[in-house]
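The form predicted alone is given below as one chain in structure tokens.
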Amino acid sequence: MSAILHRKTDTVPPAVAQADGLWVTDSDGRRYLDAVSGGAAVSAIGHRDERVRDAILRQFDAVSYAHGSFFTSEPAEELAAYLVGKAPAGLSKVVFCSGGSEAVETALKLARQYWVERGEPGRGKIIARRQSYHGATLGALSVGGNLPRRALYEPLLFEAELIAPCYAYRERREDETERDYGLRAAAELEDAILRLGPETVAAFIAEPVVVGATLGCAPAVDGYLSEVRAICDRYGVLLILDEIMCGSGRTGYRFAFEEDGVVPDIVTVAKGLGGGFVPMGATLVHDRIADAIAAGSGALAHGFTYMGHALACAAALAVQRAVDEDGLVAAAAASGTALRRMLEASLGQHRHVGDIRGRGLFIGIELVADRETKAPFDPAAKLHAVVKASAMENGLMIYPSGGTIDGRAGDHILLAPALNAREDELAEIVARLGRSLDAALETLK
């Protein structure tokens, strides 16, 4: 009997014993091919890396931790300078934390403090999107559109205005180009701002690629984010882009929003930032926000115990340097193209595969009962769970989810292998996935 309260209270998952590269071994000696970077797009450079280990040991021998109210540290300062150096001009300050949910909490609180410092305390409302996911803490859940994860906690959440996601597979009309659809989807933001009153809206938060956990890697279509940026500027609303899952090089760009040609006021990163070697997150902040705080109260009205943890920052810096040394941002773009090509060849005409989408090595596969009508499977069948179990039987780690369409109906599979995945490993992922999907569908019959 495990003393851990596991996610499934009647099940103890296999115990992981060792991992190297894209391969994970459990305590029984069974090997799994990791097609989702540790389970949630985290292990960006694979499992085990001597450069990261050495950086952790060096920092351990110097100092592991000192509270940020007393000291900064060399690795924290170096990592912040590194992130700012890679970011577009204007994103000049960094707030560190221990993960994605904390990064989103930080972003929301910074947005609120900015307007108070500016003398506009009436701006406290947040606009977000349905079928989004921004984290598990109460503030992050409040601005998330993942209905199953919100349901139990609704009485504890603050009210956010949720508009439509950018979901071209199901919501683009046949008479629309993708760009026309993107402009129509973005117009919902302007409608929401006007309905709430621009003087009450603090920020709009969105993922450039709508997160794998909920919508299955639906990317912003051409023109969508640039129109969103223009609408935010028109009404003075801050733009927060959540790159916790899709950032840190995963889409073939250092920041996913670079492909869309926009610069947010705040951006959140995590997961691939620390590469799974340490819990790590960060919130990058535009000059205008940092300057308003400096010119006003002069103090950040927010903090966590482990902000700027020296050892964690040293590890994350080593991960990011490894990404640079090994050319993994460009590799993610090339490998993503190769993986998409393999998936299209293997599953593109599969009668239960409706859409293969995403960017770089961040790919979603939406499963359907009928390709022609796009009708989903019966939610009661829990196809996503059956597929996951089948994949584990085939020695493959994937990230399937349900409720893709509206929080209840729809199933998809997320693939997000390490950025340094080899072509033969990608081919093996596709082969095992095909077998796993077919076995799962046979089980449902």
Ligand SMILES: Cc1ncc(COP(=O)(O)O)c(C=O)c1O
Contents of the next structure:
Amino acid sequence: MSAILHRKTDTVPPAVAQADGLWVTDSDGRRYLDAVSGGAAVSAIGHRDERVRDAILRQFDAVSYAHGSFFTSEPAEELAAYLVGKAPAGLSKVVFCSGGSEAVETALKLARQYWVERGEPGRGKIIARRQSYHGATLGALSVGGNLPRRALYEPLLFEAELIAPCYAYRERREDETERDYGLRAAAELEDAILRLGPETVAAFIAEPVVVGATLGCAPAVDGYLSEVRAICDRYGVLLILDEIMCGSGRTGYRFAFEEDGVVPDIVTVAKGLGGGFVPMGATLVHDRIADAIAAGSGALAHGFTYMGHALACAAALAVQRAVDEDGLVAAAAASGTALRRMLEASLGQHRHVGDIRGRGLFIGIELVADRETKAPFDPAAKLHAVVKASAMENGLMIYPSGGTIDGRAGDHILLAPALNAREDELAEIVARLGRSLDAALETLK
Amino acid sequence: MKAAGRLDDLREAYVRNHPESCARHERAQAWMPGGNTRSVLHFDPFPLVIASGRADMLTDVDGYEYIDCAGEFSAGLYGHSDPVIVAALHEVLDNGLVLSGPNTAESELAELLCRRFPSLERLRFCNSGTEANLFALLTAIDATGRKRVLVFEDAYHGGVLTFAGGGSPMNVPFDFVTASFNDIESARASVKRHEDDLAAILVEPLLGAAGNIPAEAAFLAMLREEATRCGAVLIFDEVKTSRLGRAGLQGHYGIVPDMTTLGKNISARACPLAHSAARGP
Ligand SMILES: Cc1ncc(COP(=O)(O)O)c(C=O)c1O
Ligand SMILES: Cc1ncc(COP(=O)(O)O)c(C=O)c1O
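Since the structure above is the form predicted alone, I would like to see how the form predicted in complex with this ligand looks, so please show that one next.
Shown next: the complete complex, the earlier chain at its head.
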């Protein structure tokens, strides 16, 4: 019996007991190879790290917590300076929180406050994308485009304008280049802004690489984000990029958007920021937002109890330093290439693998019933759930999801191993994945 | 020294172990120059003569078995004697061949291909990739009233359209100019230099015979743009590359040529079949 209201009321998942590197052990002694960094692209430097442990203990002996309305702290200041130092020029201030959803709430509230400070209180609408996920809290869910996740809560949500995601595998026509497709997809943003009236739109929020949970790492195609940036600039709309899952080095860039050559007005990070050692999130803001607030009310209208938690900041700082000391951003690029090559070799011609995509160590595999027509499996078969169970059987942690195409049909598998995964571990992931997938497909026959 | 000695040993063993291939090659030399009719299949001292093939295995006339990794030089997508294909061929033979009228399957196949490749609006069948390329070039020359054809170094578009090592004495005497593959600036300059006379640009979107070198998307985009600008016909030779995607490489790159030639894979080497296909004006 468990006193926890678990995700499935009729099952208690295995209890995790111990973990080291990419290996997780449950309380029955079963070992799992972790191909998704703790389950959701979190444990970016693997499980356990002496440097992080030391930093946590040191901070614990000094001070763990004091509320931000009384004190700042050395680790919080240092971490903020560290993040800003790694960000492109212009992104100069940080607001901390404890996770991804909170970082998104912070971003939305900052965008709104910016327009009020600027004397344009009419700007309150948010444009987001279908099939996106920005978090579980009501504000983040309101701008999330994954309809099944929203449906239950619909009466509690505010209305956001949803446009198409950048999803080349299904949306690019065969007579159009990726770039032309990207421009066409981005044009939906302009249409939406004009439909709503630019003077009512506060911000556009998107992920540079669409989240695993909902679209299986469909990356922005070449030219898409720079066109989005240009459209936002044309109408004065703020650009919020959600890098909670794809950021912190995972794509082989410190910030995924660097590959696209754009600088957003607001960025959210979490997950890999604290590397799973502590709950941690952050919202980075551009000068123009910080300056507008300073020049206006001079006060942040938003706050959490755990905003700049000293112990959490010390841990996250140690994680980020470890990422740089160990050269893990470059490693993610190289390992991402290696993993992609192995996946192509082992699954590229698989009759039920429609697409292998993503960036760096953030990879999605879309499963299809028929490669030729790209027809998905019957959603009732819940292939993604069968694959997950089969992988756990085979001692492999992966992150499969359903509803890839429209929230209802489609299945994909997300892989996001720790940035310091070794080549032999990547090979083992691919081997176990192949076995798990085939075993899962066998049960559907 | 050691390696050369080893090679000699292996050659001797090869000759010793393949007497029937050797004998057949000698006989063939009396009636065919070099004893063969398809140079790519020849090697010294004599090539293996293959007696039969099934699925992915080949058997030579001396009884040795081989895993077939040549795959009929990319055309043999379904291996040897796939039952579905064999059954279809039997059906055709039973119904009678070459009946001096349009047959019952051709328009259906044409529709299937046209629906698949974005550049295909209508197509004509012919018998080989070489022939498809010749028809495509002649069509372009006639349609534009120009004569020159831009091709790329090391490209192979058929036995009479070979551009490795500066061309071949067996090439058709068209007015060819060559540029280097994937070199955007020099190829653009070539187009500009010849634009008033340029009938066609013939390019394989992945240089197959030169070692499977994929085109850069920007290179093909440039060719598309330049061909449109100067009124030359852009021809993609997808004889080999049609196997690389539902809509060949044009679908992969999203770049639509004016004409496409197909061969090899679409007939999967059951019997010769090739196409020149074109978009309407
Ligand atoms: C892109 C993105 N944004 C926001 C969130 C929400 O983060 P959290 O679960 O930490 O609240 C997630 C979590 O999966 C995410 O992937
Ligand atoms: C790209 C390309 N074009 C044309 C041809 C000629 O085709 P065929 O041998 O059917 O004449 C080939 C044959 O290898 C080829 O590879």
